[in-house]
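To begin, one chain is listed below as structure tokens, in the form predicted alone.
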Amino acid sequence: MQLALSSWPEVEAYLARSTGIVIPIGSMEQHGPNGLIGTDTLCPNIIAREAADEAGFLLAPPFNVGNAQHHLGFPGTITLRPSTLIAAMQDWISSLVRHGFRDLYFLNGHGGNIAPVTTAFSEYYAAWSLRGEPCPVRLKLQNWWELPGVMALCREIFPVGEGMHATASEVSVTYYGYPGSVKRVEMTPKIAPIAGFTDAADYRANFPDGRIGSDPSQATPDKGARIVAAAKTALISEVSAFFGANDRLEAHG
């Protein structure tokens, strides 16, 4: 069930049986020569949509621009300052809580979001703590690649060249979700270097084609299908436990 494709009476009916919602959160940033700009948003959204269709939970539209300042040396990247991301998340959370949602599960696709998102959670909880009131809301952040069993599967499929950015696994997931967007590009070196970085200029100097430690030329839709299937199963299990026994989600598979 997708929030964007639901009417308000349908959302009201959903809230009568569940106060949980899943929110994909990602980024709009370069992913090397053959990776899609929207990879970090597409991956959690592809996984969460399949899980929502099967398990019947409500899926919010993706929060699709994150903290990606270090990728601005590559055309197409859009970023929010960490402070902007934190403020925007307060409004998203408060809006959903206003309607009666109490269990907000953010499925993340971008490592650069982890620090500001967890800070946004702390800001939200702090308001309740300072008022001396118990907070009825639970907020959770989960990286899709850290869902149980997913990282092990990615390493099994890509024992060499998985990398840290523009990974073979994330590019495969997007190719599975959007097979018409598969791009074949020869990359040199085959496996990108690994190093640290600071700002956008430093990143571009260290990683001229955008990759870090990866060989995403290995990516295929079939490999992505295997990863999505594993992630979907793990997500359904984790979301069901997080939402709690009082939710009466109905399978729609």
The other form holds:
6 protein chains.
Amino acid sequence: MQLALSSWPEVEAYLARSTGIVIPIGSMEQHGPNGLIGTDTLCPNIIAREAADEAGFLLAPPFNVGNAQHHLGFPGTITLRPSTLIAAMQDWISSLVRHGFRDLYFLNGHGGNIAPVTTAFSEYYAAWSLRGEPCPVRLKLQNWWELPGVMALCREIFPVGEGMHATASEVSVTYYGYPGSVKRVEMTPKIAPIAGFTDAADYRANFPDGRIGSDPSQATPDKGARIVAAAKTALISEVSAFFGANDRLEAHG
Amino acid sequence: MQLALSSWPEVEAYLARSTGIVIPIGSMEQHGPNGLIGTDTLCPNIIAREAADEAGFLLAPPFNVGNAQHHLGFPGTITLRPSTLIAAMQDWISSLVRHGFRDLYFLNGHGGNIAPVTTAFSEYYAAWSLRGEPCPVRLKLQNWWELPGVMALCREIFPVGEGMHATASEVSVTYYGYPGSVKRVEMTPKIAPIAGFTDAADYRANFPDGRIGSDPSQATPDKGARIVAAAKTALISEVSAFFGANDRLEAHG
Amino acid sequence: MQLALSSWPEVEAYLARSTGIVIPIGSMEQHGPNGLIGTDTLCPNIIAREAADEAGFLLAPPFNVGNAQHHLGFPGTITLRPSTLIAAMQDWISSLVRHGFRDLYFLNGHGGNIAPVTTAFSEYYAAWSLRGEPCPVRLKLQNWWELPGVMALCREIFPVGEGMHATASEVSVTYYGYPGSVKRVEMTPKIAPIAGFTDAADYRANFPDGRIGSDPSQATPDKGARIVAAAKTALISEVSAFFGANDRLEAHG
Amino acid sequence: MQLALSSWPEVEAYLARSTGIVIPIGSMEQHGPNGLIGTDTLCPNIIAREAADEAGFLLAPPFNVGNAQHHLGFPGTITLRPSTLIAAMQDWISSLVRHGFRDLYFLNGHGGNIAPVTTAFSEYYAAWSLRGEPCPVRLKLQNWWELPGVMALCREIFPVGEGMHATASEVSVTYYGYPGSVKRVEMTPKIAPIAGFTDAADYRANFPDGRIGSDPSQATPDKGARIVAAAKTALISEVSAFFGANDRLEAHG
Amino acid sequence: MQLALSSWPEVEAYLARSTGIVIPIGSMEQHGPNGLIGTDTLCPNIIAREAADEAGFLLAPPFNVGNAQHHLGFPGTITLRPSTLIAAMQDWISSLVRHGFRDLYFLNGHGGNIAPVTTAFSEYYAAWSLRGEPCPVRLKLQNWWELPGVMALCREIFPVGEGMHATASEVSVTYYGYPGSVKRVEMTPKIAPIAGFTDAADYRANFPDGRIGSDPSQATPDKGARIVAAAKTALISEVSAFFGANDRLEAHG
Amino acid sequence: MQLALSSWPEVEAYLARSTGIVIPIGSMEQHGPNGLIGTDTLCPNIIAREAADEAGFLLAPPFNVGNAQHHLGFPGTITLRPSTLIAAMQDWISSLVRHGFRDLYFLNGHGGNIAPVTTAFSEYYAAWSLRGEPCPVRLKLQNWWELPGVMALCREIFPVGEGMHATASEVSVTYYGYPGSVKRVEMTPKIAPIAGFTDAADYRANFPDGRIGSDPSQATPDKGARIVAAAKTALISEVSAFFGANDRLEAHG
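Next block: the form predicted in complex with another copy of the chain, after the form predicted alone:
Zooming out: every chain and molecule, the one shown earlier first.
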């Protein structure tokens, strides 16, 4: 059940069954020579949509632009300053809590979001903690690649060249979701370097084509399908546990 | 050409042809008994995607949550506070300008965004104006229903009950784009009341089911198709003029 | 009754009669070769002061600096960044609401304020809407030139060269209010050009002497007097309706 | 020469003679049983206007709402939160500096503004200091009652009951400027108490009619005239010294 | 009793005896050729620690970085922008008030903090005043050198060259507290110049070695000991009066 | 070499040798029945001070209040809202960079700081990345307990009851540094529970005495000495590598 495709009476009815919602959160940033700029938003959205269809939980529209300052050296990248991201998340959370949502599960597609999203959670809780009122809301951040079993599968499929950015796995997931956007590009070097980075200029100097440690030319829709299937199952299990025993999710048709 | 489905080298190549980009901007808010919560984001996205495919301009991912405070009385609505919206738009604009984009065309789906988006433009220009440096960027906001010829067509299709919120037209556009989400609901009263409003409580008191002046039970995918076709043509014409003579857009295959 | 010239016990007594207040809002910005920098603040203040004297409503001091970033290319212009304007308006509104004012009518003198002031209203309402408490306050923005009958009169007086900025009408209103500041300047060209604009540099390039589409050399105090008289009558009528039937305004002496 | 009543070419001509400007800064707040809510804005404006007329310096419109949180217990008071005041002052200063003004002299009418205005100056300088660029601007805050000779005169005129808030002097200055607004009110007690205060509730509890230590029933327009005359002379002298030897001010007519 | 060295049950027990706390507030900024960068934080901390040990009040950790923009021309200086200082103080105050503290006494070591700290107090009170709820908290700022008797003693010890920044007294206090950090430096000129300043560049131009009007080569630990002893006694007296008759402070050991 | 105890000429001389600085960053928050509220600030400060003395690098004063919203249920805790922490860190970093520091190593004592400090780094880099200028600064966050070899030693010393908050190790480190503050308290239960948490109320409900998974009654100064010795050695090694080969640190006599 997708929020964007639901009417408000349908959401009202859902809230009588469950106070939980899943929110994909990602980024618009370069993903190397053959990866899609939307990769980090598309991956959690693809996985969560299939899971929502199967398990019946409510799926919010993606928080589609995240913290990607270090990728700004590559055209197409869009970032929120972290302070803006924190402000925007306060508004998303407050809006949902206003309606009665209490269990907000953010499925994340971007490592660079982990710190600012965690910080945004603290900012939300801090308002309650400083007032001294108990906060009735639980906020959870989960990276899709850390869903139980997923990373092991990715390493099994890509024993070499999975990498850390523009990974073979994430590119595969987007190729599965958007097979019309598969791009065939030779990688030079075959496997990208690994290093640290600070700002966008430093990142581009260290990683000339944008990849970190990966060979995403191995990506295919079929491999993506296997990863999505595993992630979907794990997500349904995690979300069911997080939402709690009182929730009565209903699968769509 | 969709930014989210492009690689950075593809965006780099695009920038050699054009410094223009189209950004759908909408809202997540109730749209009456049978309208989708994502209506205002979906409509400009549907129209702009078809236009981008035909004309070859670059389409950004949608700015999908806008200023919808007055709809918070209905579950599912998500708003940004206007001040957050302004901050987020500074970041989107600054990111795109950083890469060389100069002509940013925002196709809007929500009346409640007009004031804050216009204000966000002023905030962006003000930074240049206060520094005393000429700003090389042009920002344009266009409501899809005000594209030349569109409103006349909507009134022709819906001579009665087009309305101001949860309009028959916008619901039709989303039904065309998402035929699996068509909802059949009886409207009571047939045509919703018309009035002013302030905050969410006042809005809900004035408009018990969320509609303003409309009868969206008339909406069908076919009617939406006609509206999208007209809007697409008008958008291509407007964007071509806005981007300027030097741009060389290339339609996708 | 002017707030700035009243004592607090007088305001307390007023609040027992009415919870309404009128707030002129304008700008400090260039108004062409013969227009006053304060034009946009002076106009609503002149009109509202006469109306307040006649009808007995309370008149706040003017919010005298607004959103004028695009005029910063001309010396003397002062702007608030839109985000500052929004913050300041929250404070003005909150202060007045704290005392029991509920009906706040902003009489505006500057087109560039419409978007940010409307946005500031949304920001105010959003705080209530997000908390889920009904907001007891009504905020209204009215441009003085859009008061019923005023624009028709302006066009009658100035059939040619009324224009869009540094208009013959607004300059006349200030000449009526400040006859000692009448300035005689030849206009070249007679009627200024019409175009769009972005930041201050773009504005100055498009409009070398600051005017848009106008010939304000036609302005005289007498013409201003006619406009003020019409605007005053319309304002009294509008304010009376806005404040509501329970208010008992008392004209001064 | 008043900025609000000047045209931009007049300001441009002024800037060729002087880079200095005087900005009255005040407050909208209760001033006891017979004092005007606008007292703190009106006083510096009255004094500075006479001085500007005589000495020919440029006078900005008043920054008319200041930091008055402690007076909010009395109807009619309007405050900016200090953080808003600081933001607004950055914009005023930046606008003026953009045009070439370098010597900004703020004539203050309100004790509660001293800390936040001084802080706003630090905020402005800090931007330069952190960038490591020399700031070409000088900002000065002067309380009108601390102009050389003024306080001695006030004490001479009001040996008893001058007080600290709603002083006999400041009320006299406004009565001189606005003789139509003279209010005759018996004071009980004759001289108001003296104490400290924190927020608005504490203030009102300590000072039931708003005065601190004063008996403003002694105020008359004539006494105000004497104070204004002394303050005007002192202000002209101070401003001339502050603007510097290169400035060539020209008195009006 | 130092907060940083206490356990929470000890603080809980303290709150049953007293709702008062002392918070040293200072700066990290250059203090001339032989003064310590931490001088303004160290001085109130040294004095307050001795007083807390003797009188048993609770001592918070120092707010150790303040408003020092004008000293940024000298390496080692760290500043908060005033707006950041105000935000940080809201959080410190809100945290302490959350636990039941009601009487917050800030012992200040830096003149440049007076305006922003006073402003931060207004910001805190303003939230209550705008809501219209009585604020139960009292905030007090005291400069250690203005504790009764202290300035007279400093002038007695240093009849010449006490100065305004990098004073002989404050350097002595830190030498008393940190005798291992005594630095012997010849001063040229013997007594530093006196002038005004704006930003960091202006400050450094006016005061080449950082001092204002002082000869801190006179500083010794012994002189510092005398000053600390006097300040300690005065502080205990002031704090006892400020905290009120109901508090039962207990000296350590 | 401690910044707070240095003069500016000493810092200037240091900058000729090295552009690196170490900044302890911690928190003021409850640490269970026998732990000090300052634990998280004291630990990195104790370790870094010994290392600075031995290796000669410059040590900043501690950033002594961090993100501790979840501990506000226990008296004595002070928190910054994360957004304030981010703002304050921009100022600290900008101040140090202004002087020529380029390698900023933050030694952290609090798990709850990791996300907001990492986010603050992104905020700093983002300003450069959005401007498109290469950032010359490297920012590093290291938790003291993750210095090479330290965690292994802690587990060796405390095979049972080391825990996650109010750990036996961190309490030992503070007891070593402040032996006068050793507190003997029986723990009930012997080992505290382990769970997740959200806001302050939830935290206190889950962890009634503040500890998570630990038995800090095992803490002694001697054990702390061993940990500090190991951490000091590891820190010197890490800092030397981070500062780079060109730096010439000089140990203090």
